[in-house]
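Just the one chain here, the form predicted alone, laid out as structure tokens.
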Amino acid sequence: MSSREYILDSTSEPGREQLGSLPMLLDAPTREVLEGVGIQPGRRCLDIGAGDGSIARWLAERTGPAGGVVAVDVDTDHLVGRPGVEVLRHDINDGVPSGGPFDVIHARLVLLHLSRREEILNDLVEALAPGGWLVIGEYGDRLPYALSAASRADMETFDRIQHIGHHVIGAAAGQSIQWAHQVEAHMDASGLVDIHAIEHSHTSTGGGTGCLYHRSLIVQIEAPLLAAGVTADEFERYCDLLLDPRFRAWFYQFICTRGRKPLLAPTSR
């Protein structure tokens, strides 16, 4: 993801929770979409924003010692790879990197943020090779909100706080929460074939690992939300709630999307 947009800070001790939770949360949904690929053995695979590294690792896994995969983040400070990946330091705004083309390009939770969405798309449909797949997760627009909580009110400061962080500070950043659900309409437009998608949600409870990442993106955005009409009283009880048993709320939807690059017709004799 892009450095120079993205408005949450990997290397802060929130934005490492922020990382640590992403495979628990969405490498499930994830692996079932990529596994509709036919990921095998010597394919060339392109991990962007990958975080962690998990999803690169469980490619490298596939593709054995005659593939590989190259894994990118503008921050790989956390990103632990294996033999098979090829870790490496980029932002997606400059250009696909090298290696490719690419027999699977992998990319979550990245697109959304970068005003050069639709550009960058199209730039990695380029970079795939005849028959190859492009996979894109994101969030959706239905944003999380509360279930149940001690009091009506603390239901209200979590919706609140909720719509001021993705439709004030976040469309203020360039974020996307309607680029999810248009993903497949610019895949269809590139070229591609066989597009599908899924898409994937659940409830989080005080204390697990969804409101604790929830929490994780909240601390990292204090400072604008503040600025935006949130008191310092409802940014704490929105930290305190996501502790809370009590508390249980609907997480993210999650939405997977891949198209396949057609072969290249045949050549006449």
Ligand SMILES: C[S@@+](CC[C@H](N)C(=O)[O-])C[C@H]1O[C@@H](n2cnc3c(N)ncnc32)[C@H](O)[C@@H]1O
Second form
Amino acid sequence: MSSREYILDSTSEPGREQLGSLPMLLDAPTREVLEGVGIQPGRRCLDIGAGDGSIARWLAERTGPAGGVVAVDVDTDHLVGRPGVEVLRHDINDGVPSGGPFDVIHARLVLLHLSRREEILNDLVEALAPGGWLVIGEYGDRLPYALSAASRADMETFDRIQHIGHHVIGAAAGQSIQWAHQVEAHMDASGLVDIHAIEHSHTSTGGGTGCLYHRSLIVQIEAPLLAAGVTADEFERYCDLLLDPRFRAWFYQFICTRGRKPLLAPTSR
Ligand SMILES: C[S@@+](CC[C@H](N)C(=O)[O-])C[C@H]1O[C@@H](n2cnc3c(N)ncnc32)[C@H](O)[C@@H]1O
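Please supply the coordinates for the form predicted together with the named molecule, as a counterpart to the form predicted alone shown previously.
Everything in the complex follows now, all chains and molecules, and the chain you saw is the first one.
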């Protein structure tokens, strides 16, 4: 099963490769934010769209045995648990799962795919315990772009396919790469306090984890790319570039934002 709006296929081989490389690429900055909110024994956590489960397992190591983590995904076959992690196959569009209120709710690279992202954020705030933290990590609108390749044409091919992948195919599917920049304001509007965000990025070389991630992602959307005007030669060149050690590009701009639910609900005047 997969969410209708999620255009990638986590059950495919490239889908699994993509999920498998995310921990290497993004767990360090994500953990930095989570460490800042104080993950302690006894805390109840919820991880939405948990992917391979790396963050859910990390949270469970720190919250157990008195606490625990509910790890939710529409595709749970690739979600590896451990003691303290309850794996739940669930579409977050259908509401926040029971087991709350939660002290920490984390969602990475999920809401940007979902058109009801604003309502879901409000639901997540509702499901927080007083004093609980919401942590949302998303890709920003500075798309990956080529820094060096064997030719200018190769650099243009990379940039063009990135552009079409996000601004044509992703946008048509309801994705938003502006959302990362709007999370702060939505947390504020929903009453969260102590809001803080970090931005993280790095360059990646052909054959390296970041480039292999791009490759596993793009092969999942080959058909829509070709339908959007990318030629078979361009597509093949793009895939080869990502294995070419002469190629270098910026990886995604990753923005991770946290906000805390006040201990006492604000009083109305
Ligand atoms: C890009 S992956 C990110 C995985 C993980 N959060 C990470 O960053 O490593 C998005 C994940 O969200 C899941 N997902 C997509 N739509 C969902 C939905 N409506 N409800 C729950 N999970 C969803 C996908 O199955 C996939 O595992």
